[in-house]
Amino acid sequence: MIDIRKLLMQYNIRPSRIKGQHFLINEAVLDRIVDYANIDGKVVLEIGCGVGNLTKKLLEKADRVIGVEIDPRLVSILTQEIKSDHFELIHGDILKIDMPEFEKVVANIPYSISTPLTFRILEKEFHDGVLMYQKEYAKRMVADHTDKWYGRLSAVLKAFAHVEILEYVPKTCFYPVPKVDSAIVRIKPVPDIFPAHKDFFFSMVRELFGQRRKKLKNSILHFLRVYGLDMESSTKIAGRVFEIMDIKDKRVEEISVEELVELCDTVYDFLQEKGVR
């Protein structure tokens, strides 16, 4: 075990100081992290380096190691234990910096960012990624439609990258130990399902799982007129897309991501079709 207590009495820091760290100090699973990633010879972004443990494990392999940490004190840490030509630190926050180009990225992220930093890691161009993730969480990652976990997620992950999980890693294996068990889950990007409309897609998906509760009969019909469309028009663009999928009597949550990939697509056509976009 990594003795985080020791190095962070070092340099005067209290654990109980540093909001939502939760080092992962269990050697065998930091070294499983780096061979899940396979990054030999690669540009690895690391988010939430901490103390630094894993990011000395990824320069051992790594090509370049592009690291990025919010709290400056980890950041004096990281500037002092940390001597290498092939790493380059960034002190900011991962949701607001300039986002550098990588092949893989490898973290432990802060839980509490855990949708917005996935969405935004997915707007870049990168091989894969391997992330810890709550256990939780990471089980709605995976997630398809025959299963409770199932919901928005699920659904924009599945459409844009393929999720698993690669295993469940026990709260014992941090410190300070918290609350929850964790998953290391891989993200790889994948073109065979990919939405035509990135965007009209996230916001139609959005609409969509917030009335999950209503049949798509409904909801669609709700959605088109949250778009701007009177009821006459929504009502014929409901029926063309319902002669196509046969659906409307199921649930959001009851169809598969291929479908409901084709259902933004097919939506977005006729409301192409009325000059709508």
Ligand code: SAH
The other form holds:
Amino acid sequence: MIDIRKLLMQYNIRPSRIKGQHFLINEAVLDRIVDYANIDGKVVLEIGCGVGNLTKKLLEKADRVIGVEIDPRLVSILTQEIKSDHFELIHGDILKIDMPEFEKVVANIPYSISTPLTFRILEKEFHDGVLMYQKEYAKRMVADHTDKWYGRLSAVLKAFAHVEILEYVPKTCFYPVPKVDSAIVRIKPVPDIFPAHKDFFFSMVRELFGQRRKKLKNSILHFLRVYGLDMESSTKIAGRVFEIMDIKDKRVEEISVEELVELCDTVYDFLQEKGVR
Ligand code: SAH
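Would you mind generating the form predicted in complex with this ligand now that we have the form predicted on its own?
Below is the entire complex, every chain and molecule, led by the chain shown above.
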């Protein structure tokens, strides 16, 4: 176990002043993260370097590590602790900085921004990522439409990437010990099931999952009305969609992600034909 407390005290930082952040102190887990990520000779992005536990290990294998850290006290520790020409540190907020180019992303992330952070990463082109999330959140990420954890997060993520839980990590591997357990997740972008119209897909999925208990014949009508169509046009478009796809009596949470992507792209095409888009 790495003694973070001692390190922080050396820099005159009282550990209780670093609020809401949990450092990964278990060496074996840190080593496995680096192994999973397969980073030999690659450019790696690390989000939230903390005091550099993972960063140091990444630097042993990667060609270059670009770290992002928001907390000025930790930035100061990192610049003193890590002297490597292969390390570039960006002091800033991962949700606000200009995203750098990278091949792999490896990080024990701040859980409070799991969703915006994940979508920020997915806007970039990269090979794959190995990231630590809160355990229940990770279960929602990987869930299938046949699974009770399935929801909007699972659907949207799966439309852009393969996601897989590599292992669960107990809370005792962190300092200070958090209330929740964690999980290491691999994310690999897969362009072949990208929806053709990304923003439209996002907004339609949001509406459909907002009505997740309704059958699609009703929730799609609702979506089209919200979208600004009159009842007649909405009914016509919905009718044409259900001629192609036999899903009208299912709920959005009962169809696969492939079907969901096809559904949204089909509705988009019909709207475009009508000159609505
Ligand atoms: N990776 C380290 C620290 C994990 S704690 C370890 O495993 O030990 C999460 C880290 O993310 C903290 O260092 C925190 O300061 C940083 N952080 C929190 N919000 C951030 C943001 N918006 N942008 C960049 N870093 C952030």
